[in-house]
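Let's start with one chain on its own, the form predicted alone, as structure tokens.
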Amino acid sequence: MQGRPKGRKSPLQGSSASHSISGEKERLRLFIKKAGLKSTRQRDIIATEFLKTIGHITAEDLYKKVNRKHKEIGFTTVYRTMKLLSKCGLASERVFADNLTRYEPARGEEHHDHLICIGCGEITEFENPKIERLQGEVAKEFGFNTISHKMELYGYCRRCVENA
């Protein structure tokens, strides 16, 4: 059985992307008042933009975006929000052998991958059922009790290899 490319992920479009975000922004506040934190304007904004991301952000990248049309949002917002989504179980951090913690919105979607070109950076997510079932027969063969785990394959993307 062949991998699935899952590529890049396609934008939320209509009503239920607005649903969905004002659904996992409702998640946040909760979070936030459980935890005794207070509900900002800014945190709303960040939370707002980094949902509506398609793919891996860093905090740095995120900055800049919610930077351009509120300056008044500084750096350190942008990552203690980033912090405060990834424990509330709206993002995921990943970092890739750059060393740069990138953030993708977890929106329930089943495990992936990652294909990461070290030629222009463009990180492909992939889901392949043989893969996953090979590891947890390695696992067992070891006698080792999974929790979790992740796979990136490093390379040069199917454009970088045709520019060379």
Contents of the next structure:
2 protein chains.
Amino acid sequence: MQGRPKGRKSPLQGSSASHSISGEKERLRLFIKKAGLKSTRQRDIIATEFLKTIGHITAEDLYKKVNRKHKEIGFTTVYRTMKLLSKCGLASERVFADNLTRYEPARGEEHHDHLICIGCGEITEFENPKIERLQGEVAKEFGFNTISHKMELYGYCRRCVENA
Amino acid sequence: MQGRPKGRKSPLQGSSASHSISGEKERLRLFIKKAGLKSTRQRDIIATEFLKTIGHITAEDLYKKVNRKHKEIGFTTVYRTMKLLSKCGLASERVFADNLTRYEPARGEEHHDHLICIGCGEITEFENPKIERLQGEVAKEFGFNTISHKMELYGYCRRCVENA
DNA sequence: ATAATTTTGAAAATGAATTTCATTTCCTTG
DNA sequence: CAAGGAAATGAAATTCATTTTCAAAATTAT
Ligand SMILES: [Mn+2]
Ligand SMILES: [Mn+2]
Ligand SMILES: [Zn+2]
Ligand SMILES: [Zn+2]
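So the form predicted alone is up there; where is the form predicted in complex with another copy of the chain?
Starting with the chain above, the whole complex follows.
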């Protein structure tokens, strides 16, 4: 009764990047070959557009961006390509409180956590080694073998606080 | 084409409690009155069953428990009652990585975070003032006014590690 | 009891995520 | 440079937890 999500919210996610996207595309190509998959025009276009992204974008919004120049590329392919990029380590899947799946380029960098503004939707990243260490201590105390973790602070960003 | 979720997973969530459930039921009664709502047999039954719960339970699973003794009470009412209990502060809504909404009795206690076992589904609670303090520092650094936060560690619980 | 308002429960709707399937594209082999 | 086998594509359908709708039933104040 419905093919795929109709347009909806989606706060900021910039564009443009200063990366060797070529290197990342190469990594994708290798992964594809190794997995017995095939390189396609669509995957190339979608990956290129995604890797230019700064921030956290939904498959739906990425589809909209891609769709501007490439009317023939469908949402399903964007969706599937993001799954693929996640598997090969070029994208990280994130789900915040609005329950939408977002993707962010995973630039081999270290793990990070997020501040999410409930006013304007801005997503800010941070990294705090002390907290990470303490999380390790907590896990140890419970005999817990941690594989991943998620920490999100929800509230109002500086701009929203000032404009209040 | 489908009224509500059919049975699915759902790891542990114990039962039995050592609380003055009567006090919590009184709180619900007051909230209901103050909001111009009505006390009903169903709400009483559902709230009672929920408040006996230890752990984190989905509306679906709570419905199943209630349904054993009260075939006439529908899922929708359980669902709505949990929303009501959340609003009046007797329940906390939690969404972990499996994207199901769970509820846990909110016993006026302090905030806590969770360890979630990806082996057996066990959910363990913890509280770490040092981490909380550091989170405050991070927020401060970004001029961020934190309203709530979420921290979850995913991995294998002691038992699952030992049985591996 | 009566009336006004809220609640209930079955069914339908919603919406993001995922799958299906007929067709097209890719890529290796001859 | 075919040809053929395998994978990809895209539109449409499906899934499934959640939420809404609506007519009938229950609650509360009068
Ligand atoms: Mn991020
Ligand atoms: Mn808890
Ligand atoms: Zn903001
Ligand atoms: Zn476990």
